[in-house]
Amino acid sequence: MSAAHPVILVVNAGSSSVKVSVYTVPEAAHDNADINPVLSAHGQIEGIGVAPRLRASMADGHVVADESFPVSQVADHDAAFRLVRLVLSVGLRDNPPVAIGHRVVHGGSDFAQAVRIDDDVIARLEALIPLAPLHQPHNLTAIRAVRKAAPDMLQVACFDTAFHAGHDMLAQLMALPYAYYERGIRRYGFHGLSYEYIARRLSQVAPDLAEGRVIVAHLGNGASLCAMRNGRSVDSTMGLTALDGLPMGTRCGSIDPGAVLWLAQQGMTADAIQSMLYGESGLKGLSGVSSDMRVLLASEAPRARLAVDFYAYRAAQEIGKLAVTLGGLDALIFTAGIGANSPPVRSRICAHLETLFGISLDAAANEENGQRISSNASRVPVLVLPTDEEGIVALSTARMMKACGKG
């Protein structure tokens, strides 16, 4: 990595993983030019507290670390973050980072854009923990670890909710007494960093489509859909929390709230219900086999097939609902781990949409994860675009760095 350019780190702390990416920030061509951070290295630990495994590599793919650790050594996110940072720091000794950007899942109604982190921001993010219990505490763990080790370091919070901040009130409301809306109980939407990247990428590869009515399917262990018009979010399947909408790896998605009341009436505690809805439902709960779509597709168990079929059925239903919001559909985009890499899931979803939207896939292009997988006869183009949430965090952090005169 060149010492001529400032370095920033991007931290993405998930429910069972910590990812840290290193970016260099080249000089802009002129004062009004945008900044384009360049990925230098990436490291991550998965299976925290269960089966920790560290992997780190340079941007060219050269692997610098691939090692498993005992649970006692990487028992929590604090230990995981310190370990990943230690491994990557070997290449940063001559050019230490000047800023760190964090993916933060929930920004509530307070944060509609990236923000410089201070004590007040941390306090406001802590208040949102009940709305994102699987993610927000781990996002804050990494932020606190940096503030303890380097209190003067510029830290930037980039929010999964921010891309959806401009939604019309109809897309935010839930039919509860209006006073709760005024207290912040509303539909926020998530995966906004991914959707922001896809909106930018689509404007590059298909600008004519980017200006139209687009639905993006972010399908991974967490899953949601976003309706966009002219590159801006107008609605999303996720709501107050990242539990709503589509069924996911271990999360239930939309369910009748009466089912939650019934569980409580049967004597389940709030903590037990939360644990089940977030960690034991979705693909894992329906199949009884796994939360991993790859495992389910390879399985011959009837309930594994049932879980996959239900996943595709619900995704197609929600695409139809968002098309109503948009007043039609000009393009469908698949992204994230399942969306960008699973031809069978894309095929199952699109089969439900053939009659309503005239969607048909090119089987060979779909099997190869091509960029455009719809056939020439399809009335609606279908594209596959890998996402880059860390790249968006790097971009926002570099802009903040420039505004603060750092680097």
Second form
Amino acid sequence: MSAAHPVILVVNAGSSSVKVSVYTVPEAAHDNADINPVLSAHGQIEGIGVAPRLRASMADGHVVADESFPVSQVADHDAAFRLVRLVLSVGLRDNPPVAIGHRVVHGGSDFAQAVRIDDDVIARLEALIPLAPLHQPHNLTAIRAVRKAAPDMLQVACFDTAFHAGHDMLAQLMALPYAYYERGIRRYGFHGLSYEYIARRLSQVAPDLAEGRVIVAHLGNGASLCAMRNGRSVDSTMGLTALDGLPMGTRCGSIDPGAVLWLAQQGMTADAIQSMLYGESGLKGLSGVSSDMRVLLASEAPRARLAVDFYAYRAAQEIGKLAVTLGGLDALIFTAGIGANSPPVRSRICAHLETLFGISLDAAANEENGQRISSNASRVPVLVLPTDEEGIVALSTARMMKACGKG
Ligand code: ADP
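Go ahead and give the structure of the form predicted together with ligand ADP, now that the form predicted alone is out.
So here's everything in the complex, that chain up top.
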């Protein structure tokens, strides 16, 4: 790691994990050149409160930590964040970070771009906790922990909602009484950091496609689709919260709101319904086997197969819906854990799209997770592009650092 270049940290605090990445920020080649932060190390702790495991490695793959901890030592996100920072700080002693960028799930209608964090920003983000109960509190825990330990540290919040901020009114509305829209009860969309990265990447690898009508399928533990025109988001399958749209690992995706009413009328509390919709539904709830796609694909259980079939059916249906929004389809992109690594899931989704869109896959390219996996005969090109949400947070943080004259 070069001591001459400023260092920034990127923090991605999930529901049961904290990931911290270290980037160095080289000088831009000239005044108008964009900054290009370079990953130098990554640490993460998973299984917080259940079976904490810390792993940290340098960008060249050299492992600096791989250790399990008793739950009592890493009982919450605060402890996890301190531990990861401690491990990574060994290599940072001579060059401490000048800024920290956070992935923050919900920016509501207040934040359409990355923002420097102060007390007012923290208060606004706290008000959004009910709209992202699984993620927002943990994002804020990391922010507060840094503010306490280093009050002058430049902290930047980068939002999963921001990339979707320009959506047309029609894409934002839900047909509730209009007063609720004005109170912020509207469709925002999520996974925006991933989509922003994919939009940039597509403009590098296939600029002709990037200008067109593109649907990106971010299929990870969370899953959504984004419809883009000329690199800008025009609609997404996620809405007010990250529950909407596609079925996910443990989240339900779109369901009839009448089902929620029915659960409440049976006497379930709001908290119990929330736990079920966020944590016990989706692939896990349908299969009764696992939320993990790899486990389901390897399972012989009939309901594991049913869950995967439903997943592919719903993804294809929503692709059709977004193609209507775009008025056609010039490219389909798969990304995230499942999207970038699972040939059988991609082929099951694309099988549904053959008749309507003329999509066909090149079986060998799909099997190898190649970059272009559609066949020559396919009317719509299909690509696989791994995502890099942390890289986008690093870029926004580095830009803010320069704008603030730090580093
Ligand atoms: P997160 O949303 O937590 O960042 P990821 O993007 O890492 O999640 O995606 C996790 C999902 O990706 C899991 O369902 C996992 O099974 C799946 N996945 C990862 N690698 C593969 C693979 N080789 N084949 C099938 N699924 C995979």
